[in-house]
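In the form predicted on its own, a lone chain appears below as structure tokens.
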Amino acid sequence: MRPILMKGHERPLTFLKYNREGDLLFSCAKDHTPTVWFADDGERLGTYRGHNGAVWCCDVSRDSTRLVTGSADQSVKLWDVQTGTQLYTFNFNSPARSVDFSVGDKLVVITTDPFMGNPSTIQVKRIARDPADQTSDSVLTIKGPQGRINRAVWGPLNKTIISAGEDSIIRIWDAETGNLLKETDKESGHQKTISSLCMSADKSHFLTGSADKSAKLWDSRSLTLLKTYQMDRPVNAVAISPLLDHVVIGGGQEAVNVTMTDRRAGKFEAKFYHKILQDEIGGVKGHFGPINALAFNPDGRSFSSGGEDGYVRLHHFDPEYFSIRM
């Protein structure tokens, strides 16, 4: 499995996202330009210029016409995927951390960081079909969780919003009223900051990764803890295979300590676990720093990882991968 090395960012990667067909890969980094690549051979197609801060997150609409990006410049931008033009900018009073399109692409959920006395918020914006009709009004604003909310995504059928972040608690909110429906308890939940959250393809369960060196699999309706995958390093990124019962988990020690260790000792590989048996299947090495982003192609036949080293590595699985027996 030879990786394709994609060099287009000058700063650490923050997020990776495939479109629904799996032919395009969008990458966000701490440099200010989200980039789109051919997911097959790693050719760079173009960049989306306009942010002037680190871009933390992105999402692409189901028909691959719209891209939404959230940035530390306190804005969320809506882009035309094909031409790279900015269609609209939502401005906030604090950095935008996470963005996620609803099923149907009519709504987007955005989280903003606590900043200058403003608390962290979860906001829902309506996306107009015609960019000329777009407004910046929030349909719903949720305040409450302490600390940064690192990720908020839509639950099954857009009925709920699932959020997780610095206070290590996962919460499920009613998407209509903004009421808190469920939250994890300290016993079964994570002990430290939750860095990442990944929905399964059918939205029936989701995976969270945390600085407490574990990843956990949850039922997205009942918030029951299903599985726990123990690691020997803080987890920065998680992804669920849409094809096989595999999860991939990436991380590494804090970026501050990287220079003091060998790249083998720094534990910068992406580890594969069996989703149900929780056994480690194998690892993919290569990054020279912690892995900050992971994504599976929707066909489950390739995956990509983005690191603190500024590279995106695209891996197409060998045929042997699909016949691994546990």
Second form
Amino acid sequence: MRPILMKGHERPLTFLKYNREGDLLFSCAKDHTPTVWFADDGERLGTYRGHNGAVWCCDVSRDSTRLVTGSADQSVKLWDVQTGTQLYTFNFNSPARSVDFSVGDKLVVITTDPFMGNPSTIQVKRIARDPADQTSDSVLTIKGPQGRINRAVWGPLNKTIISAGEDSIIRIWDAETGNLLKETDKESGHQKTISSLCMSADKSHFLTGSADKSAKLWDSRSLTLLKTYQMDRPVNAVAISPLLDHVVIGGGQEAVNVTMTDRRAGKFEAKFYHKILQDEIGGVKGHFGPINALAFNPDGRSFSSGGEDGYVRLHHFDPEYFSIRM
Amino acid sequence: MAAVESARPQAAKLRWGELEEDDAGDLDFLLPPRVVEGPDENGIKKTTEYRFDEDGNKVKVTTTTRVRKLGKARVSKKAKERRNWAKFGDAVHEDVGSRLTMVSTEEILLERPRAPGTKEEPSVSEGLGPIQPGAVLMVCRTCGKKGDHWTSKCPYKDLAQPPETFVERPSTADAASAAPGGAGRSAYVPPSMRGGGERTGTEMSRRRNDENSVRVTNLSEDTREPDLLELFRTFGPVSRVYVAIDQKTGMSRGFGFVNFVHREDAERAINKLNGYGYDNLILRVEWATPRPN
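For the form predicted in complex with its partner chain instead of the form predicted on its own, what are the coordinates?
Starting with the chain above, the whole complex follows.
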């Protein structure tokens, strides 16, 4: 493959998201400015200016008209995708960490970090069709988990909210009442902070990556552990292929190797695993720093990775990828 | 006359009488047709066309384009519309020269993991064999043999000295004679220069080692003693390695010496490694002194 390198961010990448048709790629980084690129050739389309802090997460509506971003400047902003104008700002008392549109784009689930005595919260806000009608009211507020909630997403059919965070427990909440429905136990679950979570295309299962050097695949409804993928480094980002039975996991720095110099630059790799067999398929090297974000194009024919080095690397798979046999 | 005759075959279709009207643009029929040499194996496409410039001269225009097929993209209608959106934010003033998006110069492959048992890198596990779980990896700093003994128990401890204690051959002999006398004054005497029966033995073996000395040239600038040791150890026990380092820059000056215990090993090393590619340079390996035979 000849990956396309996009150096639009001055600071480490935090999140990558494709729109539904797979022609736009949104990147968030610690440099306050989410950027949108064309997903076929990596050409930059525009940037969204307005945040005052690191942008941790973003999501785009199904019709690619609305972008929601969560930032460390204690706000979540709603943008018009095409023009880059800010439509609305939700303000909070603490940094916003994760955002996710519901199916239908009428609701958005937002998590906020524990900050200055405030515990971490999961909040659901309504998104009005017309930005002029937009209000800041929370439809639902959930408090409870200790520690930072790194990611909260909608479960299948918007019935549940799935959250995972620093206390390494995955919780499933009822989306209407806010009651805790299920949570993982310490033995079978992750042992350290969960850094990332990715739902499958049909939302029936999801993948979590943790600093305990493993990624685990769970069923969305019953929260049973389906598979475990072992890495040799703490996991920062995970993604599930919408086309083949593959998952890709990206990680951080092997603590042991910090002092070993390697003349080959760009040795941080995104590792591909077979989703069902749990075997490693291979790795794609290239990043000069730990990989912080991974995303598959919805057509499954390309994927992109964002690293600590500020680069987004967009890979279109070779034909050989589609005929890999285990 | 001649001009009219030559023009006639071309003018056969359109009689000059009908050209009285002002349609200068239709003189294109006078020009040879456009020739397109399709994409060849490198994807290069050449288009040769002819046109008239302002002064009425025939101009031949050759356009060379490289056609690269990225892959079929089935785009939805909306996606096609989005392609034509205006740039916004920081991308507004994007000039063509901005190198924000670049195609990687390296070909990156999805590297399949190696089958268990094969080595990842040549420098690791040389002569190590399968490691039993729970075994301790014993590494001897002197001879570099792993798994056998610790440094203090090295059977070759009088041979390979660490490079920092390298002293010139003649001055060692002087220092050796001076040191035993100085030992009485409680100065530190390195083991190699302490009095004892060993000394004559080591001096003799050292002298023999000089005849087993191999000069290695055209080393890369970050090659060091351990690298040479690793490379030459396969031919036999090495008593000394030395790499000339420029003190100011810390880089290798491109040459070094390897002393073998056995002459035959040195000979084999020269035969095998001369011309060997190491770290992108071709090594030159030869006897250090004029060939001692």
